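The form predicted on its own is given below as one chain in structure tokens.
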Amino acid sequence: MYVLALNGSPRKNGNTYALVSLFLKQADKHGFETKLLNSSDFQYMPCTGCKTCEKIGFCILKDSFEQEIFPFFRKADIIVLSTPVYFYTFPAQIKILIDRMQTLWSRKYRLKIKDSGEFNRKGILLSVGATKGENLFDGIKLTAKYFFDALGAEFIDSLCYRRIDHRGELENHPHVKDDIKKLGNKIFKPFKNRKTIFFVCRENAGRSQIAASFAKNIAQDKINVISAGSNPAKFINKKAVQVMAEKGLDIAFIKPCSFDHVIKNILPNIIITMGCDQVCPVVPGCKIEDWNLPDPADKTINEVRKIRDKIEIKVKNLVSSL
């Protein structure tokens, strides 16, 4: 389970930032890994409006942004957007990052392929703001919530202050605190609460990617679905991108991770290996299955796509018995 943060604030160590630092505390209490990005770190261009990602799926800027920077959202179960006002609004750094969401947005709502994962995503505000104008965070909360949307996760809370301006300030509030723990219990808990799966292969480029992602389809919410491998691939499989985007589900931009990290990180209660002699750690009370599927990395668009429909049907029939 994985909780992804954004800072949005230019001052480094600022209140935006003790802001989300205190979630992020509650976060690693509750068991969650996380990461923490920070706008002043960004060097990425700002969407143009050329709307070419609207044609192909993706932006046509010569950057790195969607390399570096989406395999992040596509992992995370949790989101938080953390910034201060800036004239109603959001500073420069992470509006550029919002702006380049556009591809993300493309690839949903022109060319019709969803990201399975957001079934399962929710996305936080948390914003600090100097004055204390009535309508101080209705813009931000506006943008927030259309942000959320494009990259596929339910916009579900905020916690949003007034008059805090100097640095410090944020930790003496007399609530946030308390806020903050009220506000982390709501989200992780039912997180949880849910039985995990691991779907896992050789290089987690195909069919524990294409598992994975039907599986969150199928199951939305009610399960939480990890993909793994033993040693893991620097992309994902084209091929499986193309076939699994036929079925209407997007699995570009997901990065390829080790089986050995996730497990130190949360155990799961069914491990589902495809057929590649994986040997996985004994853990207590967890099913190990294997469906023997051949792997698709040599095979022709044809074979892969008899491969994902295996694939579909054996993840229907799981989902299905639990």
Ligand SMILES: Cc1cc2nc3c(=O)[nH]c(=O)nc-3n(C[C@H](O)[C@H](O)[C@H](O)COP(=O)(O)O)c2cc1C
Given for the second form:
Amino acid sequence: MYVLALNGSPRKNGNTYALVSLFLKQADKHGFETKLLNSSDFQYMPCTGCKTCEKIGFCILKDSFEQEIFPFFRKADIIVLSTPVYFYTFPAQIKILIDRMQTLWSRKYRLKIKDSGEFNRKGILLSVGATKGENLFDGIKLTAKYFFDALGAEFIDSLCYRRIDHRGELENHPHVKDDIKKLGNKIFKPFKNRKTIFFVCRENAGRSQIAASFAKNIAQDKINVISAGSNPAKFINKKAVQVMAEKGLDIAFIKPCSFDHVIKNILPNIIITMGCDQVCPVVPGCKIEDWNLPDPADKTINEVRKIRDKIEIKVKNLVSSL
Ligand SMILES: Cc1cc2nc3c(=O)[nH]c(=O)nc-3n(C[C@H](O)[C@H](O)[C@H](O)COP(=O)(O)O)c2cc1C
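Could you please show the structure of the form predicted in complex with the named molecule, as a counterpart to the form predicted on its own just displayed?
Below is the whole assembly, all chains and molecules, this chain first.
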């Protein structure tokens, strides 16, 4: 399971960094894989409000934001938005990233294709500010609510600390460590108590992605679903993206990944293999089932639709059997 954190502070090793680091340490203790993105490391262009993404589902700005950033968010089970208060809102660097999520909002609400990870994904907000104003975090909380909604994450909690200004002050806060521990127990435990299905094919670009998307959509938050490949491709298969969009499911920004990486972090209950030949993973004590399905790689769009439909039936049967 995967925790993605976004640090909105431009100050190196500041209070926000200290706060989000405490949370990521907890995630690590619970066995979650973690990733931290610092907004000040990026130089992406700000949204220009052209609204093209509402029509085509992609951004026309000529930078690599979508390819580099969206895959992290599509993979995340838990998203942590962490930020200092700047003039009662977010610093400019992180606001650029937040606004660029408009493409995901457009895909969900204008084009009506949903990321099936959204049934299981949780969002939390961590924030610090120097003053003690009653409404200090109101603006940030509202932005967080709509940010998480665009990303298909349920905004479940926030930890916001007033009167934190100079570097090092957060670490000395009397109950921040206890707060983080309690939040960690609340957010991580449900994931650990569920069964995990692991879909594996060769490139993790077609069959296993289609299966994972259906499984997440059908099982919702009852089962953890992951997928990987024995020889991961660079990009997801465009025909697979198209045929899943026809079903209302969005797999466009998912990045194929290797099963070696997954197995290091997770012990699945069942592995479904789909043509990864002799190099399929073997996990002691884990049930393995092979689904004999053709590789959509060089198939026509109609053939890929047939493969998709076969996978959907198999996934329905699998989920109802667990
Ligand atoms: C440009 C700027 C604007 C700020 N605006 C506010 C504010 O409106 N309210 C507040 O309480 N603190 C404000 N602060 C203080 C920061 O929120 C505070 O120093 C915080 O601890 C910084 O976190 P960091 O170390 O993670 O950057 C501001 C700081 C800066 C640099």
